[in-house]
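A single chain, nothing else alongside it, follows as structure tokens in the form predicted alone.
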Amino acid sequence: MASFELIEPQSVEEALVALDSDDPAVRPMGGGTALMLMMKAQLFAPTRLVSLRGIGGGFSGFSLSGDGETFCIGAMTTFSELEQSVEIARHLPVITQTMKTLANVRVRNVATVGGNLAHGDPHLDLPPVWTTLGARVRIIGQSGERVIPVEELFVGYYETSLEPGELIAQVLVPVRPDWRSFYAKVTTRAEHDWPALGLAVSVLPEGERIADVSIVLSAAVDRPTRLVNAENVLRGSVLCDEVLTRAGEAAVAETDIETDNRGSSAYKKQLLRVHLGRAIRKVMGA
């Protein structure tokens, strides 16, 4: 492994100055779980890493906003902190559910919310969940800050809309007590392995009718992807086999699923049909 400079700033301002470079090998580092693997595999050779562990400014921890409508989660919050939180379990139970099969406890103790998003890997478990929950990210840089929906962060395979020198500061998650959410992680190996298909769904039920719905597919595509046509089939419908079949076919038709070492395109399309129906039934209590 080639030598590199490691900087440990103690403030956001210091971190942004350290990242102010035209060199693409200058990167911020959160937990470093994915970054270290890429370095060991010689896929990435940094010239400078800027550790974010020492900075404050709301980068760590999480809290409910004063009006009780939004969870503000710092980018340096670890997965284990989310997993063990009583407040997260109460207001965002799908996050607690997702953590049960996310990597392993060693990774969850180190990996961070912001680093996970910035990595841009389409196989990760949390990005589709944040997207279906309607979460936004607060991004800061030398030129100021901006807030965008999580779904606008991802632009391709390992690609994000972050500009050089920008940092994810917080994830802002709306609290929607009337909605129900579920994440289906479909693996061909151990349950904590990379998924062949990830499917996050959120539903606003109204008796047996689906008043509103959000569906996000991951792993089988190059970025977390909203299944808009499937949502349109389900929205306003009464739950039944015929509606779920049509939604499954709409989902398959609107996605470009490729073959890889976790299964063929045809296999993953069938997984999508089956698990979409199961997930919707799960959140509807049917």
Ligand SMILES: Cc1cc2nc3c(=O)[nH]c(=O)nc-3n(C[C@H](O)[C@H](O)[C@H](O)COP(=O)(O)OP(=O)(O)OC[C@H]3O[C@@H](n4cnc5c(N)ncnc54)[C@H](O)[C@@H]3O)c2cc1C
Contents of the next structure:
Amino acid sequence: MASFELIEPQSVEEALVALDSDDPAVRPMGGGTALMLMMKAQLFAPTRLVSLRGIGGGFSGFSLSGDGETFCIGAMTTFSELEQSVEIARHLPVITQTMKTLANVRVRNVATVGGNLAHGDPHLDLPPVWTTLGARVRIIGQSGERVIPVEELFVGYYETSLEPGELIAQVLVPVRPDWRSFYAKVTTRAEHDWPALGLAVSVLPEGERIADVSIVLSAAVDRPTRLVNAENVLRGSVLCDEVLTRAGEAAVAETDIETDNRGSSAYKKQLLRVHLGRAIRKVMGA
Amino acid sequence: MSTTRTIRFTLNGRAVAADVAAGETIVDMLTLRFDLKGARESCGQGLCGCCTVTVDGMAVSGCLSMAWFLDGTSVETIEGIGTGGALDPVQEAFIEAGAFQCGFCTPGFIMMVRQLLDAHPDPDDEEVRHYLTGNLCRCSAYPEILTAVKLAAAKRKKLAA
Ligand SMILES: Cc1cc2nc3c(=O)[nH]c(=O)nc-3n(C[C@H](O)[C@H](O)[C@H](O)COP(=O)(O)OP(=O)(O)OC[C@H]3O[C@@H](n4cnc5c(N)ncnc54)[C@H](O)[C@@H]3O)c2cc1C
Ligand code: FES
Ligand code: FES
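Follow the form predicted alone with the form predicted together with the named molecule, if you could.
Once more the chain from above appears, this time first in line as the rest of the complex follows.
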């Protein structure tokens, strides 16, 4: 590994200064798991890494806002911290559920919420989940702060809307006690393989009726994608086979699923039809 | 330019120091600077667990973690477990259950099983399988490893009683 500079700023301001460079090989570092993989595979050779471990502020820890309506999760929160939190299990149980099949204990001990989002890999499990939960990200840069919906962070394959030098500071998740969410990690080889498709769904049930719904597909597409037409079929409908079939067809029609080494396009489309129906039944308690 | 630094940390109970480069992995540092070869690199990608060490009591993949950040921490490797010449109960259990063939994966498994038993002192099969998904054994000693975990849990309980 070629020699590079490693900096450990003690505040957000210092970090932003250290990142202020035209050199694309100057990068922030969270848990470093994705960076180390890329560096070891010689896909990336940094000139400077800026570790966010010591910067404190809203970057570490997580808590419920004073009004009880938003969970604010610092970007440096590790997956193990989320997994072991009683508060997360109570308010955001789908996050606890997703951790069960995400990587392994050692990776979860170091990988961070911010690094996971900034990586922009469409196969990751949490981005579709944050999206279906209606989460937003707080982004900090030299020119100030902005808050955007998680789905606006992803603009393409490994491509995000972060400007050079900008940092993800927090994920802001609305607490919606009446909604129910589920993440289906659909793998086609080993259970712990990268998913052929990731499907995150949230519904607001009203008896048998789906009062509101959000569906996000990942892995089979170049970025986490809302399935708006499928949502429209389901929204306001009473749960039944016919509606689920129509939603599955709408989902397949509105996405551009390509063949890759996890399955042919036709196969993955069938997976989408089947798993969408199952996921909706599951969250509707049917 | 901070491309190297001196780190001071506790290694298996002993205060040590090392000059490390940015990007140098924990497993490279242990092998090359401390001649400790129990944690070894196999997949190099965080998947197999052969390089498992604990940092302040938390398991990490030594192949994906930079030695740089060990400053001020306490690191434990397979060479440091057990007390006064006696084997750790998990080591004993692995021997009694014959939970290895070539032994390449064994240090990593033993380090992870100790973590597993800290988190779940009396794990069921499902908990063991889930916790150890990040440890691979090419000789496929999995059934014996499962037995060893149960045995180790019993040994620990007996010691604690
Ligand atoms: C063995 C293994 C198995 C895995 N299995 C899974 C799995 O099953 N499911 C899954 O979803 N993922 C899996 N992963 C991927 C893992 O989730 C990511 O590697 C991890 O989330 C990245 O987080 P990090 O903190 O380590 O990021 P880093 O490596 O620190 O950073 C990743 C990228 O984000 C940037 N960055 C970091 N923090 C910030 C920030 N706050 N603001 C802006 N940019 C930032 C970095 O510059 C870099 O470009 C696996 C990884 C490994 C090694
Ligand atoms: S060598 Fe580190 S996990 Fe395989
Ligand atoms: S005993 Fe040979 S790899 Fe596990």
